[in-house]
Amino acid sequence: MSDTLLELKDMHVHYGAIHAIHGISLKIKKGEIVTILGPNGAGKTTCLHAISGLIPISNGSINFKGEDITSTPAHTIVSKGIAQSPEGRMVFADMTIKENLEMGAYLRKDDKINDDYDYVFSLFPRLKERINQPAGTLSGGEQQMLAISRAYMANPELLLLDEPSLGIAPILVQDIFKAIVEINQKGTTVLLVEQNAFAALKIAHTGFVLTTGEITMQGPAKELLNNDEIRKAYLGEH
């Protein structure tokens, strides 16, 4: 049985006249920590994006555990094991936390949502502590922890991350990297896209690094980190 959990096949995508990704091909493990790399533009977030159902690709396919799901309904992605904490957070601000992650285990009915209540709240206790509060009150980094905390409610075999690190304080970046950390250790793929190439390539198994809409640069996380192109272009060095 194949271990591959997603598979990207000469993906492209299309707004309109602009041809964002150029046949992106990439296979994601189970049980590994996958992160794309690149600057801003580069179709990071569009491929992410395309693996969500939320936009339609122009050629190619995305398989996940076999299947093709490239035509795929975004609500339906999610009910197969595919769940994305988005760019930006995007909580339901005049929600309260609860409530923000009970709309992330909508779709579930199993028997062990408590436990996951449980478990996300062990990983960041300041939401348990606030868990009746509105989330548009919360910090930057707090909207970020409950953004990934809500994705997970939703039990997904992959979690997509967008730039979980974009504008929050550095000592909460630890905090929400620790956490990615836990929770792919605990079985959770995770496809993690990062300006943050230091924090990113330190946790993960795989590096991707995608410029203008193509994929550039891949290989075992160690290796791009002491890649010198790679220090020289996302670690600032010379």
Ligand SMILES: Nc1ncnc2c1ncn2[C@@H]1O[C@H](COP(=O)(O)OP(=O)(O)OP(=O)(O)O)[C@@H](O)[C@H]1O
Second form
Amino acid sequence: MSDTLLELKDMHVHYGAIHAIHGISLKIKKGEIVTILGPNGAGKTTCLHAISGLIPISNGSINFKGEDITSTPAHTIVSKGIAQSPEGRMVFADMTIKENLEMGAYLRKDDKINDDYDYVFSLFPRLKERINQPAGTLSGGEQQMLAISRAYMANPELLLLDEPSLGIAPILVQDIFKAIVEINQKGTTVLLVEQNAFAALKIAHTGFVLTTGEITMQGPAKELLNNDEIRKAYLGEH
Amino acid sequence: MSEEFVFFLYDIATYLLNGITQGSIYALIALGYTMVYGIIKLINFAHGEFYMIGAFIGFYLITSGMPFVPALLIAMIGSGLVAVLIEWIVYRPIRSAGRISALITALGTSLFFQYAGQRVLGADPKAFPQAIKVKTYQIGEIYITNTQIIIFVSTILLMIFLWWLVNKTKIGKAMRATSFDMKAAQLMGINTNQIISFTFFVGAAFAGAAGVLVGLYYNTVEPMMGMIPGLKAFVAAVLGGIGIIPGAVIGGLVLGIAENLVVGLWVSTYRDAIAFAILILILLFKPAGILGENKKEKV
Ligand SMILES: Nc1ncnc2c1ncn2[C@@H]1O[C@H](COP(=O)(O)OP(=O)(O)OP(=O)(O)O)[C@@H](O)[C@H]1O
Ligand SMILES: [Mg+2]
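Same protein, different condition: the form predicted alone was shown, now please give the form predicted in complex with this ligand.
What follows is the entire complex, opening with the chain shown before.
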């Protein structure tokens, strides 16, 4: 048995005439935290949208646990074991925290659901205190916690996180990254898209750098963290 | 109090009662407008036709001897199914084509039903059978009929049902999630196409119920009957705040009462003008509608 969970092969994505992803190939190993770094407009969100089935790919293939999921509709992808916390969080603002989490568990019928509510509340006790509050009244950081918890409630094997640190107070970013590590150690593979390269590489096993739709660098996170080019481009060193 | 003033108050009470009856009908139709708009941002101008279709299903069933309640329920299901079909055949293929195309398509669909209805069902109004014998009750000088009471009670029951559906059931929560953001809903595993079909179904079933109730109230049905009430229900939905479910109820009642007060106290020929005067005023002064506010959403 291979330990590859997700494999992209020569994946291309177009938005009309715009060629946003120029053929990327990558493998994600079961159990890892993998991070995709890259500047604004590099195509990170596009990649995650393609994996989740929100946008069609124009060429190549997406393989999950040995199964071709290339043109599977988004709602079915969730049932295969891939959940996403999208960029900008997209929590259901007029629904309560509890209802948001229920939506995360929308497809589940197993009896472990209650354990998972307890688990996300142990990760983010703030959410429990506000359980009946509309999600729109939460702070940005709390909404991010909710978005991650909501995706976790789908009980995914692969959790996609799109810029969880975006626009959030540094102290909350720490909490969130700690929670990501915990979720991973509990057995969920994580694909983390980040602009905060330093924080992401510190918790990741493997990293990819995406620049204008192509992978320009990849390797173990520790190596990338020490790579001069990366330090210059993303870690603000000159 | 002078006797004249007492009679004036009785008059007002009667106008209010008639207004609430009429308003309940507008509210039932407006709910579908607002739900469909909430979920796919489509102003479904064919929505009034579901009301007409419901009225005709009710007409044929009751004429053939079916009791009122089962006829009402079957008419609701029938209108709902027609709407599901229309969404699937007509609206789904053009969902990404932009709002203007959708609007024009909706107008075309509406005309299709009006003229196909005249062709198939005949253009003449048909007498709706008296499924329930009309009784009039008198309280002081105020008169109320059992038909009016049936309309109030049915409307209230349907609204309670809708409230429960949207707030307490899984599919209702999925409707709210889908209308908030379709992509986010899909990321939850929600099959948004199914939810959209279901929303059309429920909205049209409510319009169908309104159609049967109106048949009972005014004793007549005809293929063009959906046009004016459809437009007024649209005004009611905008008045309450389009996309907001309680707004449709408030908008419908306000419109119904306003119409009846104006007709009673002023001139009856202004009945249909009121709705459009209200539409213009609301668009000028509070385009978001009575319940519409700036969405509180943190960026
Ligand atoms: N819906 C769209 N229509 C057209 N072009 C798009 C669309 N979405 C993204 N793009 C383009 O595709 C490219 C990749 O965008 P994407 O959002 O994937 O980048 P990103 O790496 O996530 O950026 P950021 O860090 O700002 O979130 C950009 O050039 C963008 O303008
Ligand atoms: Mg992005």
